[in-house]
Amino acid sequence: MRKILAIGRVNTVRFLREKSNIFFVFVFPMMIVLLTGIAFGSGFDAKVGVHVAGDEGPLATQFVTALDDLADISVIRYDDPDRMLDAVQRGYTDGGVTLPEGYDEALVSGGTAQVEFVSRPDQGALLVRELVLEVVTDQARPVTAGRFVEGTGAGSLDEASAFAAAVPETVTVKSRSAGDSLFEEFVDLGQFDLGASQQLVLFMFLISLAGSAELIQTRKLGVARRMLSTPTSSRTILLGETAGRYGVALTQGLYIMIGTLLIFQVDWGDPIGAIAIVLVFGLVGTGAAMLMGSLFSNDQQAGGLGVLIGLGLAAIGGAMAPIEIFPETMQTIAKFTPHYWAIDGFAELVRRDGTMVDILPNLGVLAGFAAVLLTVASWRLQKVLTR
């Protein structure tokens, strides 16, 4: 055990006291929760252009109403569609909404309106667009019922729209109306809590990969035969190696987890849950960064590839943006990451106020995605090892 403690606080010791690694480990960091909080952490609150052409009806009079009425929408009208195209291209509005001629006639007699929208991309963009989608749905919905019970000879249309539209309010159903916001659960998050616990994801698995550099230079630089010609056994290498990549993930966890927390109030929640993620999805780090180096022979080709490797995971994780926001297929790719369980796993103690045991399915994902990498990881270095 002491050889093994030995190996791991050496490699730990040595990737932090390469002087790159020191501004990458513990001041970049912090810059982009600074400024993820400073861009985003103020609330969402979103500017709309809209536009309607030919005469504006009584529906599309409802539907630029209830987009004004979300809580964070403000809509700005616009009589020219150029007008408001420039004004989106130059940042004046986060999107805009043309309601096309006829948009009254074509619900009510059962034909297609096209409402288009136009925006930026950007994250903000994002947002607006499910927030414009919602109303869509919430008005084509009612019109949609009336007008099948008026093909019946049941109703009119209008007094079937009517009862469609009162339905919501009488039955009770886990839904999300109009008129509220489509992030509810994130008005009473602090300005940089949202950001810390994704740039907390990102970063621990970005600098384990890193690490798998050191790996590589051990094995290049004859570390591990010196080692091996000692009284020194394979395993005792191999665990060893696991700890200096798992003491680096957790330095970089720890770091960001009480930096944050004292420097921007970032509030994680249950500190008992939030510290086993941490663990958890330290080791996921560990096991990644070990099946890397025992894959490459060449440190340059790791440090590359593991920086695309990283950022691609945490893009399509969450670890970049709200995964809510994300499409429904999307959010099914982003379950075979890590970066989602983890990340999901704080938004439920941060956001929804959960527990150690609220989080559990996500720690048991975690701990089946690092058992699969260190298994992996472990035969494959092995072979290197003793070959």
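Whichever C-alpha set is largest while still superposing within 1.5 Å between the two forms counts as the rigid core. Residue numbers count along the first chain shown, from 1. Keep in mind that this is a model prediction, so the values were computed, not measured. What changes on going to the form predicted in complex with the partner chain:
Thr329 shows a C-alpha shift below 2 Å between the two forms [criterion: core-superposed Cα displacement of 2 Å]. Once you line up the core between the two forms, the Cα of Arg235 stays within less than 2 Å of where it was. Core-aligned CA deviation for Leu131 between the two forms: 2 Å or greater.
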The other form holds:
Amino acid sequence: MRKILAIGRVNTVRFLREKSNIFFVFVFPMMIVLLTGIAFGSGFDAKVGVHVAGDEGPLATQFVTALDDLADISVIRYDDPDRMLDAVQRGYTDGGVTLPEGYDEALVSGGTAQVEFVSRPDQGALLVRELVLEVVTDQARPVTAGRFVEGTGAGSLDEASAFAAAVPETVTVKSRSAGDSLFEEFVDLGQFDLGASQQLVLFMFLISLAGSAELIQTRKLGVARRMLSTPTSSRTILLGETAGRYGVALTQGLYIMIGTLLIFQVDWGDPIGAIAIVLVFGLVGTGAAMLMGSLFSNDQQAGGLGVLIGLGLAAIGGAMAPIEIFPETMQTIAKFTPHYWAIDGFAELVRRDGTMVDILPNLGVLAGFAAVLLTVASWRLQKVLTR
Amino acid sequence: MTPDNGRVLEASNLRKVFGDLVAVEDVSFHIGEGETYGLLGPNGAGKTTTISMVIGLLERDGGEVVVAGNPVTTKSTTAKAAIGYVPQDIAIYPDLTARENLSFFGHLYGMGGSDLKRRIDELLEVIGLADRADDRSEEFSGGMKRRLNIGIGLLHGPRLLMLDEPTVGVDPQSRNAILESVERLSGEGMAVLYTTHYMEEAERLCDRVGIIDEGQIKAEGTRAELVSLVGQRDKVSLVTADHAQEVAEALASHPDVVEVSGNESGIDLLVSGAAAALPALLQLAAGAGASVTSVEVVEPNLEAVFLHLTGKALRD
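Moving on from the form predicted alone, kindly provide the form predicted in complex with the partner chain as a structure.
Now the full complex is given, and it begins with the chain already shown.
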């Protein structure tokens, strides 16, 4: 056991002594979690530019305030309409609203005010447009009613408008949905929750594969032969090399898990289940690294291919985008990757409040992947360890 | 475990075949305590294959190896505990320090704790790396790496030290230091198996030498025994200013002179026991009226033996 630990320890130390590995293990994953959380984790939160032409009256101010008060809208005021247009075109804002000059006068005097909305031609703009329209309608409705009352001589515009604004809606629309929303499970997720589990799976596997380089070097340098010349069995050496790769994989997995928990308050669900996934998925990464280390004799070649395989499996397995948005065929293909089963396990724990029992099938499949990879790698390494 | 009869290593009838190539055929030798045995042969002669089978790195197709009374196989670990192996390649981790490399292999030899720490400190002094112990070995010179490479093989105080061409690519100073170390270790009672294609190293270090070529040991014995295979004849070259013909005739009459031939500047002689015969030879040359300006005596060496046995030079 001491020999296994000695070999494992040396492997882990050598891996972490490489400066680029430090960056990719400790810095890069956190950056990616942070960036994906910022970019995609905050739900729908649109920025809308508003330009009020000419003097701003109370009704124009009321409009802007009503728009800004909407939960999903943040208003950015622009004095220059060209700058507002530029912001829309560059994607800084999701839309721009221009209140025409004399907006208040037009509404009070019974004229027509044309509110202009500009956006990029994408799906998100449609939702923003609907929200702007809602505010316009909310403001126009009592003003129209007030003007009617004022026209009949039954009261002033201000009083009638205020009264009309207080009248509850007589017709409402009740919406209900059929089937499950693709993203319903994501609604209650924290800003970094989804990205963290995906990045954990992606980086654990990538870093494990990177660890194959040390194994290839051990063979190339003749250290493996020398180890075999000591009173150490090949089985002990294989177990030690496996322990080294596993140490690297676990370091990466637990670092992301604990780091994101402390820094981003990521919810990992049932801790026992989450750690179980890390432990078993770590074995999968270790098996893959051992296999690569036994198949290649050039560590740079293995490193390049490892990145390709790691990113490819991550993309297919749902570690780069939620598997729920994949077409059905791709979702079926994803099931052939270990990444899918790990991510699905985390989804069970985090989104569906699952426990260890609920993820047993996932753990079983992952254990199967690990067993096959480690068996083939050990068989192959026995043959090439002295070369 | 079998009785070793004072023999630390006993290799019998070793055979290894790679496909159609017979790499090693019927190789046998033994090494006793305090003895240095050299396997001398050119590159590709089968030295590393032989040593790999002796240490159990390579499966044998035939033959037996016993080290310190224990049979060696690829799976055995008992015999390996008595062996210190210094491979031809510098088999160390470049990103670990000298101390870390020693510690790592120390653990593989079953050492640990304060014993290992003490042994590492001792060894760092012996190999002259005490002041660089905590530097990464990738920062070392070639000679320093070689010394560390050897140090690892000595960590556990083996009964048999196997050095596979340890001076390849080493500067003269480091080379001399390595040879001195081997001499000292042998003097301390360690059995040494030393493979080389440098004739000078084999002559300096080895008590007995096995001349290996094309996977077979062509001859084996002490230097004197091997040299006797080509005859105990020294080559004496005389440079004479004049009367070369008369001098040659006079020298040919000496009973120890076996052969006389002329060269551009003088005369070459093959002499049995040149050291004893040289004063008489010079007297004969002077008597023939020649003034000898230079004398060179070359004793027969292993290079000549190799040439005699294989028909080719050692470094071909």
